[in-house]
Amino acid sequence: MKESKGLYESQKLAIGYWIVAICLFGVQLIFGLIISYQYIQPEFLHKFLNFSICRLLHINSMILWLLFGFIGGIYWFLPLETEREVVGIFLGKIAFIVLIAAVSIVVLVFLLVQIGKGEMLTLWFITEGREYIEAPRWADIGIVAVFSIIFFNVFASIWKAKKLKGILWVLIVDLLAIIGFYIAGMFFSPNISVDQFWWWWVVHLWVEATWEVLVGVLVGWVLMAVLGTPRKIVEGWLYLEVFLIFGTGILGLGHHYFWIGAPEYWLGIGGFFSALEPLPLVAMIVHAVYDAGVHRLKTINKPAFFWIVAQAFGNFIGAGVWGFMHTLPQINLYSHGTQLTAAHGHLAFFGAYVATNLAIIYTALQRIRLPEESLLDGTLWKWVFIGLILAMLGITAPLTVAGFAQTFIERAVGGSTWQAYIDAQLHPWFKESMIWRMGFGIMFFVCYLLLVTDLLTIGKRKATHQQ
């Protein structure tokens, strides 16, 4: 139901989620400048908060923010697409209060505990012990639980507002397959090999097509809000990236299968496929932008504006190019591992994911703050933008140099041994890098206080004063 000011009470989730989103923003940066320093200092909270355990909390909590903005996303958006307020939108408030209430159990966990013997009992309650789904298994069973609750509160919606549309179609199928795709993460297996297939399906096919899939539902919502763009343009090319995604996904995920004894097929088909995931969501952003363009490109929200565009050239940039860079088997085998690999996930999160988050919220806030058809804009967000980027690139480029240095000295020359490791680790070209990437980083992190000011306060004046 709506309230006086016009918003849905799941809109007022939504609010909840991104607030919370923003805060473990800050909380994944702070451990990213943690261990970009010791990277310099090896000895830095040596023994109490060790690099490996702040490096799990630094792409966890990534992880968990950029999910709770796509869930606030699905919440904002969908009540306005259906025209009703969400069915069990209760629920939806329990299931919120839960996730906080087990995120923060599981955070205190990994500082305080951090480690446990190689039994289930740590499985089920310390960490799950392989790389970025290190969360114990209780609590993947509750992201399993919070995810049934949203698919609920879709489909429940759109079934009593019989307003079955395109993107809602879409929606419903990638949630179940989010759903899916997590569980495949729980199989244990003493085996190496059988046990990296499944932990892949999670890596992957969760986190780079299911979120890729519902990343182009969010901004094709977000097209719709601030240029106007044809609910068919949107629906074409959204239903061309779902076939692209999970067509060359599923047979793209084969690029991680190469040196895990996977057989040797899986070498060409990963390599080629692997890079056509981004294109489709490029060309809907592209299209929207021309469609624009013909009606003199009016927007009633620059800074959403901005970050959609961003979102979609980051998005081929840091997926696409950086990853296909590294991707091909022959040079893969080299590069593995290396500094290249953390350059392609840093430009490829923020390039699709958090622009995306970054656009949904200034698409409400200008709702919220503002008449309809009132401009959002203003000055900081601009810096903001330009300085995001710039210091997200300055990050990217030192780690590509530091991979390049890997890839050249421990692998190509040095035959992968143990002293070539170290020689590429004490080689100016990784020292300084890390040097490099410590500024850049400082300066991402002044940016998103930044920004926490800009989403506190974009358009308050503007409203007071046109009030």
Given for the second form:
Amino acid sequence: MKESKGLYESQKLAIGYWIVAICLFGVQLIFGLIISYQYIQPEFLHKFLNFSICRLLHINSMILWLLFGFIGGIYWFLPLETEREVVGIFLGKIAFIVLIAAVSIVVLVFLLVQIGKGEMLTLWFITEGREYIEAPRWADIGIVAVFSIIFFNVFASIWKAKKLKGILWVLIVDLLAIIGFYIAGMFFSPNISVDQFWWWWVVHLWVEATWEVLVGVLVGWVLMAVLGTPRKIVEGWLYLEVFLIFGTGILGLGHHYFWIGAPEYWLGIGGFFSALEPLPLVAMIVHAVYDAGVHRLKTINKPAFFWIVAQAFGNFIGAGVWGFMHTLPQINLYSHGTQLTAAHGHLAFFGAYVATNLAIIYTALQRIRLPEESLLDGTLWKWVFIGLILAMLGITAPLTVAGFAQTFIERAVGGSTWQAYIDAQLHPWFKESMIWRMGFGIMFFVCYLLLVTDLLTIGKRKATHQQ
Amino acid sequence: MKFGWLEITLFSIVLVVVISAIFVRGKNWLEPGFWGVFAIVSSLVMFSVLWLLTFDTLKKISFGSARVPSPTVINHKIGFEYDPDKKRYMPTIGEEELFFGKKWSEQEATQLLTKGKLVIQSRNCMDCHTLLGNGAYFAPDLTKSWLDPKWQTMIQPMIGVATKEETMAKWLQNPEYYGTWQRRMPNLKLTEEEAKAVVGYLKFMSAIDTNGFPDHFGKSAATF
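Now that we've seen the form predicted on its own, could you pull up the form predicted in complex with its partner chain?
Once more the chain from above appears, this time first in line as the rest of the complex follows.
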């Protein structure tokens, strides 16, 4: 990108992470569209790219691009916070290249080899076959190694700048937790209850605890950059959020232990704490509305500001409301393993994480393309903003209806058998929902293309004009 | 552990509040540090409680425990019945029955299940099906699949073999040929040995005490 003078090396690396992230976002959407069409026409790509493979690529590319976006965010803001170049940036660049090479190999193996024999070798080199963390074991070890390098970059920079306090302190602890929890998912057990017990340590504690805190850190930085929120206020809110997120989210893990064979006390513990999990998300809303009010919506970065507000509301509605909807055990007994979970997943990830990443990227674009303190704005981003949100609601609503049909027909009435499953899948509430979902999926993809256009062009024309 | 969920919940919350209150004495609640104390204390307390519960849970879900049976459970008849005391459905482990025509020793059964689990992971079963309710939603939940009436009412007559386990093994090796509706399971190239191991795993899984999930499996008049 031009006009990148005056940027730290670390910030240039951040741009690299974001470019890969946005490409992987596209990959996620393409495979999402394929599987949504396979629900309507199951023969589509049957035998060549089965649902399982496309779905695996859909969710894994999502996790990766969100992570890449976060890492970019860390590399972007870290030198600003520490007022120095990141320590070990060369190592960080090597890690970036290694990561991209590893991701490419894993994706190629998923696409071309797909499955293996039932032996340990398959788990090491083809697929681990556990939802969300299908990456083979060698790649798991690689991910931990790369994350350790990033952790070193962050820790050493903060250490040298003597700024181990406030937001950076939270970041350090959270990165350690992210690495630690990932390791919990790296072993094989023939006992599926034990297997799923540890598997949720990774999946839940990442997504519903450490990622939320990481996003809290990143959102704090964005607020300081685009609204000029005082550091003291951001820190206060961040601590409050960590208190509420870890206070509710760690034992909220129990809502995944209802039906995997774990003892009955998880029904109560999981139900209680996960019902409280929306609390920090409410705090985020209060925070966003408060900040916007204090600054009378005056900002130097319209798109970043709007995405931050969308993040607060999206996180609360998607993760909070849609999660609460089916988190109590008495409801979950029937709604577990239905499209209701898919509805929640789509809205929550979009609200909590996609919005954060877009806000961070727009924040950086203002700095990259415009002179200091001038406003980043345009027309296209507004269409993208409204379009993506409407499309996501359009995906979530039919999935919720389909989940309702499954909960009712397959689980509650039919008793969850093979035939009960088929009955629910053939019901109009389900079948028609799948068509609506696909339609809004296409709309989402079109908005994605507009988003890419906007990211490539926003601020450029204005800069020339002002010069 | 003798404590119930309510005691554990209240204990951890009270602990967070009390310890935090001790450390924030004299601090202004509008200062970030005030909430910093709460953040540290709640993280440490909740994580410690999670560790304690993890040890307890792992003990209670090991092979051969009351909740997760020993692999040799495949030598028994398995059911899923309403338990009037617990007020929910519970797996029942009944009289001995041969599995693939033989009685499996502890070692053989463990080997079979290990193989079965490896096959399940190597074929990405979880990216279409749900196991214990977790996975993707493109295909039926397999938690109690061993007890599904469809094996005997529809698949067995189609394949024409003597037992349920042979029916399942044959079907798994050629799911496309014996299609059940328009969404077909692809052929995942299971060898005979692998298919047997998966069937063994499904039988074992149906005997796990899942706190009553899925409720009244196979007991509805709508299922056949």
